[in-house]
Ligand code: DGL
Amino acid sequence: MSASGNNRPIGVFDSGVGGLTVVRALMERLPLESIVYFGDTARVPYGIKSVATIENFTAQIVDYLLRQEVKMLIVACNTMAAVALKTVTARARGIPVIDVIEAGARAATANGPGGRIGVIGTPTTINSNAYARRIHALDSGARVYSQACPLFVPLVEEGWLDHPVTRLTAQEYLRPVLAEEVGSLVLGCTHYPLLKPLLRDVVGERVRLIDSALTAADLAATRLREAGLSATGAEVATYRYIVTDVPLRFQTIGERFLGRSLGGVDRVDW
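The form predicted on its own - chain by itself:
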């Protein structure tokens, strides 16, 4: 790494491709910041693995990104954030650590106490109860209604973002949450921002959609400013993408998530 000081990159990592929605939000929110993205595509999905295994994989990724001299770590994977956040902070050597669950919980409680908040995510994230715990830590009076949506990830990766099957699936998943008259709905998976237009149609205008990618980018901007680590603009921002495997569809899916060309993708062998 040739960059130094404030122009060091932000390290963003995920179990696969979904965290590119966070990278996209960072690019738009913080255009001066360089980014190194790490997707553990060879070992995805994490949700079916044990906590000990997820912690071990997470530690490997954090150590790799620290060798890239990142100035901040963003845990873009909800599964990692739910079960391995302590591993990240313990190894981070004092640099700021942000995770999508914390960012989403802060945004969900920002409108005042005692809100009715819906959370959708993968079964692993929902079963971990991580969002509900973070939300209640910020607002003990909040009412949280969680719903696992296991079919959303494969539908997004298939590119069925506005398909009748996806719409019917969303209506079925969200019916019990909407019956609780929630005011906010946290999109608790980095795949879900791609479904925002469809979800907006399903939930209506009254419900506030909380995009964990956007909230993570906002929180990153705040933390960088508070720590005096914001990029100076003296160097052109660079973007690197590192994966552990490059499956045939990675480029296509990745560019859909990022909203632009990925350019080169590097593969790392442990």
Given for the second form:
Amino acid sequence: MSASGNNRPIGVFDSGVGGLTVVRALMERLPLESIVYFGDTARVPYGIKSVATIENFTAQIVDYLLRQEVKMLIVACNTMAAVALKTVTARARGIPVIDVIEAGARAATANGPGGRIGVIGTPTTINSNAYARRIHALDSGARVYSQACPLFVPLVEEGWLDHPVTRLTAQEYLRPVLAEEVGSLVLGCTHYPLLKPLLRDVVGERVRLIDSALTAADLAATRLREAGLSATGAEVATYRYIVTDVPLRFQTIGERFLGRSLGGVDRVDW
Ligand code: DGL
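Shown: the form predicted on its own; wanted: the form predicted together with this ligand:
So here's everything in the complex, that chain up top.
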């Protein structure tokens, strides 16, 4: 029997496995909420693809999740949030949409105006300037220093979370941003929260690390409450994972992102 009303699931989507960092934060922050997660594992990575391609893929995913009768959509993928948010909202049929860039921009500006903010992400996210635009909409006096870090995604998927190669790569990428004496650094990619301990060493104690997965979960909690859509607790929360390629790699890597076992993963038949 499918859930109804407030007990409908939240639809969370990403280009692949990385958005499970958002699912993990949601499970901790909102344990009563059911989740349908969609990872486009057959077409990942998105972070180096063109805007038109990403918009097209995003539209397909949103339509699929709407057919699952979700009550809210969470764009967990920073790259999709950067270049295809309009595609999501235009198709969402009025249900609330949360995205990691809005969440990250809010957290980055929460400490008061005029901050010096570093942003790291995939090349498509950084080239889109989406973080800088969203941060400036909230605080026109903020200074934003952005850096694409394309090697981080494969390094994280390789499991090199505390590896000398990753450390050296991080030092190299972050040198120009740290030279600007930023007070906070937005981890603008699904994969980067897994690098938090290593990045903490590289940036030092003074720089605030902003994990968009955690802030997206907080934002989701607020929006659900405001919209009167919070789960009632009358039904046990369920978690479904849907991918577009054979699930083996998703399953293996996914448990690292989720911090717990995944259970069943289904492959979509478009
Ligand atoms: N999920 C993407 C992001 O957050 C990273 C992986 C990809 O390039 O598809 O930007």
